[in-house]
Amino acid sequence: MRVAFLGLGIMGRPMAAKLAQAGHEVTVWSRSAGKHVEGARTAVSPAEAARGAEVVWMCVSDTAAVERLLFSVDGVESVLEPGMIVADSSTIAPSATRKFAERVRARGADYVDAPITGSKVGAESGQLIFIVGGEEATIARLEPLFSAMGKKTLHMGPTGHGQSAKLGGNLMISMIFEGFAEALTLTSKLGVPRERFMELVNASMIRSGVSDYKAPFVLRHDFSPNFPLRLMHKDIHLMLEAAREARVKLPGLETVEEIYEVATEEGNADLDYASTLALLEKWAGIDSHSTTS
């Protein structure tokens, strides 16, 4: 298929090259100069990259973003024919999707919304899970491109969906890495080695795919960014948004996205997520070296 891929990220990157690995006629598009995808074109605008593609497929970093993507003067919008497809793996505000996707069909294009979980190793192996809404039809059309980059494609519902799941979805990671930090922080404190406290989580009920994840990288202090602190606290920003507008109180989030904001300030934003540890070890006195294993 012919596609243009805007936005090569910590996560875009991989995946653009995934399809052009896969024999896909990749055109790819960056805001930073200088990126580029093996065996894919490289466009100076995303209407040149859009410009004669099947589909078009964004993976940016906020709502914004995606709004200059596809509507500002060298936009995908000038570019959109009958029957292209755009597709966003952004993670952005569900109200936004629905309207760009109206805005998109009105020139006679679908619109699909299609995050996805697997952060940076899933995007490098292929095995990213795409979430998403849209049209049976349209998500069918699409198929040999989810393959290309992922090994799951769930199927949410409308336009809309996709965002919202993917926003559900993580909501309770950054909630159970919470609690995984401070209780990793209390037991610290209170004197019991890491690794034996591990031997308690991976040998009962509250073993996760989160602490699974981001247990090898925390145990060393390794915030290398797989998903950086800025993205998610972002994503918590939309969950609250999210849920202003819905009428739905998360004081459990409110509590966290405190956290986020003062990691912040500390200068972790593009540090992984997982540095918020690093803050609640500061709050306790606590040595991280003589934490590390």
Given for the second form:
There are 2 protein chains.
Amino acid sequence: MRVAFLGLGIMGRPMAAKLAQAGHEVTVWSRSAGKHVEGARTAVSPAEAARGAEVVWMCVSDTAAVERLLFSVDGVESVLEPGMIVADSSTIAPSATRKFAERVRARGADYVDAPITGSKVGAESGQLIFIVGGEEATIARLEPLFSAMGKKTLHMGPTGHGQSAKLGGNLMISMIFEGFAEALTLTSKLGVPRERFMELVNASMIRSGVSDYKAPFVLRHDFSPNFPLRLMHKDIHLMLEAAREARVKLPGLETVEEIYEVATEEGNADLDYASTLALLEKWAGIDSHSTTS
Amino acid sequence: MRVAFLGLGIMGRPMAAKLAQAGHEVTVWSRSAGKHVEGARTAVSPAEAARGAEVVWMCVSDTAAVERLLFSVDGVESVLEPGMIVADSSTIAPSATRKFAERVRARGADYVDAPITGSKVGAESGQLIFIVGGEEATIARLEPLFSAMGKKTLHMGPTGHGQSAKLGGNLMISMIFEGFAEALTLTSKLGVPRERFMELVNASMIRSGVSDYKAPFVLRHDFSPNFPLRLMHKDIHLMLEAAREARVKLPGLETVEEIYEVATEEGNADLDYASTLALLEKWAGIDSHSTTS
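Next up, the form predicted together with another copy of the chain, please; the one we just looked at was the form predicted on its own.
Next comes the full complex, and the chain you just saw is listed first.
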């Protein structure tokens, strides 16, 4: 298929590369100049990339960035044609997603929200999971692209439901990690060696993909960013915004947000979100060097 | 071995039965009269049960109940002899555990904290996990009893560390479930069907033994008690008490405690702790009947 891929960040770049490798005719555009993808043409604006494409795929950092891609002067809207599909793998607000979809559909094109889970490793290995909202028939047309980039496509319902489910998933990640961090802080301060406590985690129902993935980093206090705190913080803001709009009270998440607020003030925004553990340890007076294994 | 088993609740009774089935010489005692275990003798007081036993095993509901078993007029202390071992599978305060152990050791006996995980089903099938604190040599002597009741014994360190690690594990359970409940409430209110959201949970890193175990009940709004809210609430109080003593700040858990407080006021104490979901749904104005699958 003829695909415009907009956004070549940590996730977007390997995704565009997978599409090119699968034989699709890919044109890429990125806000930061000088980024290229092997086997893909490079355009100078979102509009130029999207002109004549069957599918425009976006993967950028936030709601405002998607809005610019679509509706700024050089944006995709100006070249939309009936039958085109706009797909968005960014994680953005469900309500904004529905508004964007409406404007895109007014031009006779269709819109699918398709945020992803699976991290950088999943993007590089083509093993992403797509969490999708939109029309069944439109999603079916995208199947060759989904299967080139991912291992699974989960259809959550109409437009916006992909984003809603993605936010629910990241809400769970942030709460699971906070529980892990608070338990590690408490048990460490009470004298239980972390490696021993991990034996309990790994032997019982509290084990999860989150603890599996984070434990090795956390145990050696390596907070280099796999999922930067500022991006999880952005997602938490999206969850709380969606909750306010829907009149839902999320007390646990509100508390976690406050922790991310302080962690940001402490200069941890570009570290991994797991560095919230270091904040809890600081509050508990734990010397993090002595707990490094 | 000659074992006194004190406390025949949901967990204690099948544990005592497993010891008797394995050929140990078991004497039981329970606060509520009329409880018996096949193959075991029934005593009229903790002291009578413990007299002449090699091991006294306790499994009761809280710190005060353990204190009564040991130190009340008819308590175990009066019959302690050098070489006896007191083992406690209740979940109680780590600091109280250390004090109890000190008094027991003053009589020449030894003390092991051995709280359990694995639920009623684990107790009935002899598949419990013991989370143990105490002397290596003493724990080794208990091995025939551990293996009759459980599948795994995790040694966390000296006396009290079993309780500390158990509290850390239950802290994680309460936070994992709160995240699950908040995500379900948000995504439901945003219109995503629960069964669809569960596809995402089960396909990604947010899946855990907690979501595996609770999802079937939660999806049909069955809050009959597997782990009653009042017991999880008691454990949360133990965690916060231990945190205060150790000068540890646990913001996420403090918020979860407030939710349990309200759930208790609403009359949910004897339902499963998963009924905190119903509270979030009520706050969100979700009609729980319409979300029942």
